[in-house]
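First, one chain by itself in structure tokens, the form predicted alone.
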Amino acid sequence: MKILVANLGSTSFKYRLYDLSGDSERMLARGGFERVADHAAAIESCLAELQTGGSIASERDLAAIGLKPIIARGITGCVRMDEPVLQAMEAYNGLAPAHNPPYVNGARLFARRLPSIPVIGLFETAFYQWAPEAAMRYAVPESWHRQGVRRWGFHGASHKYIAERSAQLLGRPDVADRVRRLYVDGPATPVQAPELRVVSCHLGGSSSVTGIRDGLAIGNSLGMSPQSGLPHNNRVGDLDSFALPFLMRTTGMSLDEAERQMCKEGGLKGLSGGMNDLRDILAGIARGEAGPRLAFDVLVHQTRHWIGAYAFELDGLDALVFTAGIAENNPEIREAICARLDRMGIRIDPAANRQAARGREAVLSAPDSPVRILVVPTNEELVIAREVKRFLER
């Protein structure tokens, strides 16, 4: 069964192709294209690509097309990316102004182009399904919570990857089952004591922490949308919800005026005074430069934040794992999270932290560590061909 994965931005068309026969499970191909002004052009080059290169001898060999949509009104989980799921995708554009629209153009486009092939979305927001109502609700007004006025949280197929990864590593096949079969069976899947405690730190770009409890997500730092929790790259993150119309009221500032500078000069670039990259935020830094310290601290703060708190809901951890761009490619910022918190159990091995491998696994843990700190690349796509072929099955 071969499922082509599109990972979609306003300027950016990325992909992966994959063959999953049975147990099999492999990557056929990879690609992608950058200043994408036309995503229908793009579309065409990479089924050209595909077929070129002998990854597949027609489009007909494609069983599916995965996409990984943001939000929607009303709808999560792995779904047909028909028109009342767009359309309600359409009504929470604002929420995600960066990710929903291209995501909604490009499954029109796949359709049209490929009426006979079914394409599938697995919500960011699924994973939280059955996080504690607690967890996931603002204390707002009943009539702002029925418009979606809540926590939905996000980053949900690489959090799951990691909880189903984490728990394999840790010797936990029971837990790894229920989480590969969440999405089909729910939560009913039964799993041996004791609990497994994981949180799980996703760093890049946009980054966001997780709290899982034998596989199943008690709550994500990222809320109504990916505007929210830790510090992003361009993104601002937690901020008070008086902060903006105070400064709309004492400035004259428009709210289209906010949310561009909320998006695109907030978060790193922010506080480091332009630098959105890690790598020039550590560059920055070494040259005794204020700012990039700064944003280095207040990423490290803010993550550390949410461990804390996961790790208290949860009554302690068996687990903390990295993940993501930032968190995998970086042992300064592993080192400074999890530095002084060995009454925690969380005790680094400097040496294990520094010569951890770029895109491999790794055990960073001392080895009295109560906590097993790992490095655990994700893998979104992989995530999403696993929810699109049980979908089909189904």
Given for the second form:
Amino acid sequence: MKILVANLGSTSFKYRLYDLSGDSERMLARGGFERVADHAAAIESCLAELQTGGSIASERDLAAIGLKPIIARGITGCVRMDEPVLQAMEAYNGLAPAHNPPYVNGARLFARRLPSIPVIGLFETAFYQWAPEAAMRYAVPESWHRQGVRRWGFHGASHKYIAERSAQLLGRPDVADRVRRLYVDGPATPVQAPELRVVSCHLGGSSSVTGIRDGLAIGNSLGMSPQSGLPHNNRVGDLDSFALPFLMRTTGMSLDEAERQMCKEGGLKGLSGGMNDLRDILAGIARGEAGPRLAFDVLVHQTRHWIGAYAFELDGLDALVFTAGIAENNPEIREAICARLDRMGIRIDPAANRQAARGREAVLSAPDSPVRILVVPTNEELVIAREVKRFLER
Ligand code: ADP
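The form predicted in complex with ligand ADP is what I need now, so please give it after the form predicted alone.
What follows is the entire complex, opening with the chain shown before.
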């Protein structure tokens, strides 16, 4: 079954083609385009590349298009991206202004271009459907809650991948099986004792931490919008809600300008004085600059804050997992996050941490560390392809 997974940014288009049948999972092709002005043209180029490369003979070989949409009013999980779903996404465009519109547009373009091929989306909020209500509520009036003012959690495809893969690596096929079947069977699949307690740290262009008990998310540091939680590359992360009216009243800043700065001038960029990529921040630290040092330290502090919160909720940890562009690639930040946690049972092996090769799974914990520390490269596209296949088989 050939499934084309498309990753749509406001000016980018990346794709991977998977062939999934039985237990076999093969990636047949991957590619992408930057500085895309017209997603329709990018779709044409993608289809042409797949045919020229021989991974499909014709468009009819595609069983489905898989997407990773962010958020929609009243809808989550793995669903067909029909008009009511797209309209429910548009209702929440304001929550994900950089992310929702390209997906709505892209889904419509795919439907128009390939009308007989289903377009299926796995919402980034899907993994948190079973998180405890107390973890997902804001203390707002009930009428606000009914408007959707609550924590949703994002990065669901990535954290679900980590939940399944870490269970396999920790010798818990029962938990991995539950995670695999989650969006089809719900959390009903029984698992054995003892509980498996994992914290997953996805640190990349956007970052979040998730606590996972027996394969189920107990919450996520991202709240109502993908602008919350940890500081992101340009996006602000958690901010006291009274900061915004205070700033606007005091400086006369407009709402649109405040929103723009929270999305484009905040996060690591705001803290460091203009750098939004950890590689530039590390270079700034090496030059002895204060802003980059602060950005690094705030990201470490916030990550530890959330790890601590979930480790407490989970009554301890079996594994701490690092994933995504920053956490997979940078040993310094992993070491800083794990520093001075000996009495929590978190003991990193500095040599193993430094030797961990990019793009590879690795164990970073010292042999005597009660908590296993792992690097697991995430694979969101594969999660989407798998869920699309299950959706079509249902
Ligand atoms: P996205 O959230 O955009 O999908 P990724 O998970 O790919 O992002 O992470 C991208 C980020 O990872 C970059 O912005 C950069 O900060 C960081 N990064 C990528 N490669 C390295 C590296 N070799 N060393 C340190 N940081 C890196």
